[in-house]
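Shown next as structure tokens: one chain only, the form predicted alone.
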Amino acid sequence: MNAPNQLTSPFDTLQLERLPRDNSHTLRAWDAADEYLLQYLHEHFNETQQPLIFNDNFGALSLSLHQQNPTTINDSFVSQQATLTNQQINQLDTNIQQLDSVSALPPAPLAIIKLPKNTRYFEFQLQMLNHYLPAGTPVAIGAMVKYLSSNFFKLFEQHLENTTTTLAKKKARLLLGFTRGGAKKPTLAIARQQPETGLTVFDTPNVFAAGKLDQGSRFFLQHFPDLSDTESAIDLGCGNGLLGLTALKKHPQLHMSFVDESCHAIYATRCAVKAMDVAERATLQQNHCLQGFEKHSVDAVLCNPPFHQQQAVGIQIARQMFRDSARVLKPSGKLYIIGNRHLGYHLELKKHFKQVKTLASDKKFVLWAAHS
């Protein structure tokens, strides 16, 4: 029997870890869809060099195929770091090229996709394949059956030719097809007005809450903290940048750092910063939480944290955000955090801050201020 973190495939046996490391969960760094894809690729594309691999969360696919010199395309900074970490763990001397999710695609004889969380991003990736790769390029998509909604199937059949699906195996399924080619380059960012703030924000295919104002941010905006005495702040997990942009509009003395692990989020925020003409008061960074930020360096952190990592639900990312905020804030600084009431963030916050105060609440959300 394999060890809990040991992936055995026809290509290799690897030790793989999830990032961020969290002893409170038992999830593996791969699933049955990864295993199914690797078996299929070994049977049909064993010698294929330099394939494209999309959405490889922790390196299971790209590291298993390392001898084929793949190019990986990922929107997630954490996933990129996980691939590098697992490459080091397995002491692989390999040249895996990592591209972000907004770059042009290089030529490739094969595209491999791990199904993303949302249909907008899935369609964007299929459109990118049809723009950059010639018609007839094979595409293999791996997914857990529970995430395969009818909308994913519709997009799969709309954008690919000669589509087929495999039988389910260990609750996973493969979707197989070929590129149509000849498609125009898909639009990456679409501007829209946010009536609640009077701001222009931008939607990208993989940004959180594209096309709408999520309820947590709405509640935060309704009870926005006074930052009149604040010189520097961070919009942590910024998404399209709405909270930080609102702070910049309200407070002309403020400098805002926008941080998100999603490349699409940072791209959307950069578009909004340019439209608002506040580039001199803004810094943008794709990052895992506040990795690399100096201790006691900022006055305030604004945060609407995620409660999931890809399809896995949990608060491990939020925990890291709380720890990092406590380290980065000045002694007089404050973390302003919005969360669903049932998540009980105040219990985690009290592990890192001396004072945790409820600023506003309703039946669903709570806005806290935490400080030392």
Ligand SMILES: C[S@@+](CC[C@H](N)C(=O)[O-])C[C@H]1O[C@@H](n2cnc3c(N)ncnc32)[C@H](O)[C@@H]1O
The other form holds:
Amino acid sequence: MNAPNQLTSPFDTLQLERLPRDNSHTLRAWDAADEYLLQYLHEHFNETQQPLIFNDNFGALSLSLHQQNPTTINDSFVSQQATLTNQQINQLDTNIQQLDSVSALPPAPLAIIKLPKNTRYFEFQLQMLNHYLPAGTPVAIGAMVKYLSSNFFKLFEQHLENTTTTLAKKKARLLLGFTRGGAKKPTLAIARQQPETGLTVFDTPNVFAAGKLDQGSRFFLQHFPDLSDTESAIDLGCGNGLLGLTALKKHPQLHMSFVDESCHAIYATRCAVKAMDVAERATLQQNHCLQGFEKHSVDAVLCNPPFHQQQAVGIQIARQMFRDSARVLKPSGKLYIIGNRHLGYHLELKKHFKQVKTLASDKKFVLWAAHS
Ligand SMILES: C[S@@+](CC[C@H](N)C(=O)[O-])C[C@H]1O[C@@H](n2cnc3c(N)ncnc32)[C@H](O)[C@@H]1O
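Having displayed the form predicted alone, please output the structure of the form predicted in complex with the ligand.
Whole complex next, starting from this chain.
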């Protein structure tokens, strides 16, 4: 029987950690779709050098295939960091290239995709493959059956040719096909007027709430805090940037740092900052929470935290955001945080802040202000 963090595949045996670490050991850093993909790749592409690997959450695929010198493409900063951490844990002297999710793809004889969470981003990745790789390049997609909606199937059949699917194994399936080639480069950011804020926001394929306004963000906007005495603030987990942009619009004295772990979120926010002409009052950073931010350096943090990490539900990231905010805020600073009532964030906030006040609430949401 394997140790809980040990992935054994036909390629290698690896010790793999999630990031942030999950001490409960209820979640592993890979799933049966990764195992199925590795078995298939060993049988059919054992010698193939320099494949592209998309959406490898914690490095299970790219580190197992390290001898094939893969390029791994990730929208998630946390996934990139997890891959590096796991590379160090396993002392692998490898040549894995890490690429972000907006750059041109290098030539490759094979593309491996771990199904992403959203269909827009899946379609974008298939379009990128058809733009950058020649027709006939094999594509192997691994997915857990519970996430494979009919929309994913439609896109798979629309953008690839000679498609087949495998039988399910441990509730995972593989979708196999070949690029059609000859596609236009897909559009990365589309401008949209947001009537609720009067802002021009930008939708990128993997940004949170593309094409709509999240209900939690709407509630936050309806009860937006007064930041007139605030010089510096952070929009933590900024998505398309609407909270930070709203603050910049209302308060001309303010400087805003936009932080998100998603490259598509930072790209979308950068487009909006440019459209609003506030670049001199904004900095943007792809980061895991507030890593590297100085202690006691900002006046306010605005946050609508995630309660998913990729497909896994949980508040580990929100917890890290609270901890980091408590460290980075000045003693007089405040964290403004919106959450679903049932998540009970106030209990978690009280571990890090002396005062936790409800600013507004309804049946579904609560907006808190926390300070030391
Ligand atoms: C609920 S969305 C909120 C987006 C936006 N602020 C809004 O209100 O519409 C949470 C955001 O947190 C980002 N996020 C998730 N994990 C993160 C992490 N570890 N560090 C920074 N941002 C993260 C997600 O990419 C997502 O954009």
